[in-house]
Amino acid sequence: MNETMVTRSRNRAVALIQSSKAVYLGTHVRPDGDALGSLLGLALALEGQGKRVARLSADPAPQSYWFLPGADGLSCEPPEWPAEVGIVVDCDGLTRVGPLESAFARLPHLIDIDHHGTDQAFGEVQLVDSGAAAAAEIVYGLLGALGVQTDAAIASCLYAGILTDTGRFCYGNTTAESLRIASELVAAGAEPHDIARRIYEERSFAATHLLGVALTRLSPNHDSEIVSAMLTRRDFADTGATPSDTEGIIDHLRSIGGRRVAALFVEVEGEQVRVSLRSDGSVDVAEMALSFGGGGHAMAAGCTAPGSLEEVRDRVLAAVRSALSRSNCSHAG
């Protein structure tokens, strides 16, 4: 979407929001820092304008994000009161909100705020910019158009979103615009050191124990171009960890030198497996995740697939190996 289209969509979103009294805000299952930061920052801003706001997420926030203002107000169930407008952030497809999909689909107006490059836009207004490093950047622009004065609480949420989706400003998606917005958020009261410390340096004992278990399961595949690990339901019982404690484990796998793709497989209830994928940019893992009913970015994606841990691992790794082989052939040509 070019800048003219982004501006047009932003103006339409502003008109809908300004005419509403109640809003449902939602994001994708297993929310990450950008999903939560975007949702919570927008919620605070709209409440400051007198709107009634529901903060909706099918899954709870990982513990490392509990410090964000308003995180304790997240709900997995839509409220009994109705809303005129629904806003979904950081979702490449409405199905990514999980069991909350019907609650958003039946609202009179729906706004999609996203930065994924997949063709999964939805809603009456599609405020989508694949050039943005994080949905939080798009939300920041929307707040400016709404005339919101960004305070320290809003700034902290949006800064957390940009920080995490740029990998602490280390990923290739980091732009001058990302750094400009981050600078303005710091000027508005976000504290970079405190936010980074809380997100990256304060893992619980159980989460650290689970990380250790995952690292003992490292497995190189496909001429060592892939590294993967698996976690079973028993691992969570043995360590006392919760599903949200897997947050960040995939990044440890990704940091292993020489690997083009990292994959983490987590056994969950109902004969299903959660899959997290990371790429060095040479292959598009979002494309793979979409084929398994998930989504994400070219370099970071995920899905939940039916089957046993071993079955899902084998299917996903076969898809990854095929993509790597195609990439190798194209580079050789």
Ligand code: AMP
Contents of the next structure:
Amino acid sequence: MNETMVTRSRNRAVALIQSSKAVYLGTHVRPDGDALGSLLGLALALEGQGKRVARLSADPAPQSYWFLPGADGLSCEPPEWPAEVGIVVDCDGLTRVGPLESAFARLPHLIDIDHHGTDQAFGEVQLVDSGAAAAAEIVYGLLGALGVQTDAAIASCLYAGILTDTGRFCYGNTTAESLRIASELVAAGAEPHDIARRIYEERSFAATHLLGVALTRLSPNHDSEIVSAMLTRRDFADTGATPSDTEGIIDHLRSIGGRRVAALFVEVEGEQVRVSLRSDGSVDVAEMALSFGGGGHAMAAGCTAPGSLEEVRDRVLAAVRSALSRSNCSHAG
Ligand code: AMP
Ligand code: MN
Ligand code: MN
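For the form predicted together with ligand AMP instead of the form predicted on its own, what are the coordinates?
Every chain and every other molecule in the complex is listed next, the one we just looked at coming first.
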């Protein structure tokens, strides 16, 4: 989107929001830091403007995000009261809200706030910027246009979104803009040390145990250019870990030197496998995830595919190998 289109979309979003009294906010299933931070920050801002707000998420927040203001007000069901406007954050398609899809689809107006390269536009207004490291950056821009004074609570939510989606400002998506916004959020009252400690340094014993199990399953592939690991449902039962305890495990795989793609395969209910993919930039893993019904960003993507752990692993790794071979060929040529 060029600047004029961005401004036009933002103005339309502002007009819709300003003319509404009640708003439903939603985000993707298994919400992460950006999903929660963007939703909760926007919720506080809209409440500050006198609007009635529903914070909707099909799945609960992982425990490490319970400290975010308003996290205890998340609901997995739409309220009984109606709303004129729905705003969906950090979703590259409306299906990503899971069972809440119909509640959003029937609202008179819908706004899509997203930063995925695989965004399949939905709603009548799109605030989509694949150059933004986090949806929270786009929300911050919207708050400016709405004339919201960012207080410490709003700033903490949005800072958590940027912190987590940039991998603590280490991933390739981190830009001067990410750092500028983060700096303004800190000036507004977000506390970097406290937020990082709560998200990254209060891991449960079970989650750490699960990480240990995953690391014993490390397997190099394709001359060690691919590093993968698998977790079975049994591993969760043995360690007492919950599904959201897999967060962060992929970062240990991606930190291995020489690796170009890291893949984590997690067996979930109903003969399905949740796949996390990370790339060093030499291949686009969002494209790969999309071909398996998922999505994401060029360097961080995911999908949930039907089949046994071994079947899904073999299919996904075959796709990764062939993409790497094509990229090796094109670099050689
Ligand atoms: P994860 O590996 O779960 O941290 O996800 C990495 C990125 O891929 C995030 O931007 C997710 O939004 C995206 N992603 C993961 N799973 C899916 C899915 N099933 N469908 C669409 N996008 C996904
Ligand atoms: Mn997300
Ligand atoms: Mn995001």
